[in-house]
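Only one chain is shown below, in structure tokens, and it's the form predicted alone.
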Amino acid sequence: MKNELKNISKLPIGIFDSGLGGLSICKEIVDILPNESIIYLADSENAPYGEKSKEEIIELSIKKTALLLSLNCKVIVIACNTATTNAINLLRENYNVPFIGIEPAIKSAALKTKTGKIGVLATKGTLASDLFLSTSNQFRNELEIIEVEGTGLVRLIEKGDIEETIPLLKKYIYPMLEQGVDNIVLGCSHYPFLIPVIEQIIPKGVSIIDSGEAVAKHTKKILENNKLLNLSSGIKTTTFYTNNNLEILEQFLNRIKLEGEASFLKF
């Protein structure tokens, strides 16, 4: 039994996202779990998930899960807020593998705010989900939560057009600031790539909060609890697949200094 668990522990962590945004999560996981092999799926062809119906999001999430399981992944990280909030419960019911999801870090913002007002910048699919509603409702008695849909941001990020997001970000963030928010929660795994741009827009004293580090720490905890943590410092592999533009995937990997094999794969 011990040898069997040891062998399973050497299997890769599977990560999927609606595109390249989840690389921000992947980077945190690689940093905190340096011995783990990784397989990352960037479903850029279908991005953004946030503009799709719940049924479409679930169908796409099932396909990504099935592919990662066929590649012998021991756990699956859903590095997409929209896929997490719409599909993770169904996936957990139907597959016998641990799932780690990501959702807007409202609790972190609630603990930090001094004005009692926080902003959440997220996709339509995340803001409309039952899971987001349930989570945010836990804090509405003590907080004012200003929700804003980041329409168009994911498409620009997927093209690598980070600077082109500035007019949209001003349109979305200025009203939050006018209402007195002192914390802005990034409710999409693509949005951390915009942090350098957002920092040019917001005044000092306003914090940007994303979920990357928390997801990485939770992934480590899940591996430990299930005795799946790879304690060996031997050979590991990090593989990134995209079903759209390989060149842009490679640009993003270079930007955040993530090393591994990048390939085009139709899925």
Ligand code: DGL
The other form holds:
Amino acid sequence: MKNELKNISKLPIGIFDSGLGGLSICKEIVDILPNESIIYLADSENAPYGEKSKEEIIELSIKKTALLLSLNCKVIVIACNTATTNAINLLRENYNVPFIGIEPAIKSAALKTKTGKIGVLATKGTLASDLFLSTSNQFRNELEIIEVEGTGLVRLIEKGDIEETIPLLKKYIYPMLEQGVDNIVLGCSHYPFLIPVIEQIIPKGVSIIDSGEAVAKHTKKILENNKLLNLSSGIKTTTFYTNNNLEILEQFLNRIKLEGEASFLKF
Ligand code: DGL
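I have the form predicted alone already, so could you send the form predicted together with D-glutamic acid (DGL)?
Expanding to the full complex; the earlier chain stays at the top.
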């Protein structure tokens, strides 16, 4: 039994997102879990998930989960707020493997805000989900939450056009600032790639909240609790698959200094 657990612990962590956004989370995971092998699926072919129906998001999430499990992943990180908020409950009911998800970090913003007003920038699919509604409702007595759909941002990020997001960001963020928010929650794993441009358009006292580090810490905790942490510092592999543009995937990996083998795969 002990040996079996030791072998399972060497299996990879599976991570998926609608595309390149989850690489921001993958980077945090690699940083705090250096012994772990990783398989990352960038479903860029189907991005953006945020504009799809709940049924479509569930179907795409099931497909990515099934593929990661066929590649022997020991846990699955859903590095996508849209997929988490629409599909994680169903995935947990149907698959006997630990799932770690990502949701907009309203709690962190609630702890930091002085104005009592926070902004949440997320996809339509996340903001419309029951999970987001129930999480955000827990804070609505103490907080004013200004929700804005980031329509169009993911498409530009997927093309690598970061600077081109500035007009849209101004359109989405200025109204939040006018209403007095002092914390802006990035409720989509693609948006951390926009932090350098968001910082150009927000005043100094306004904070940007992103959940990547918290997800990585939670992943470590789940591995520990399930005795799945890889304690041996031997050979590990980090593999990235995209079903779209390999060159852009490689650009993003270089941008955040994430090392590994990147390839095209039809999935
Ligand atoms: N990166 C995803 C998220 O965190 C999805 C973006 C999209 O595909 O619309 O919500």
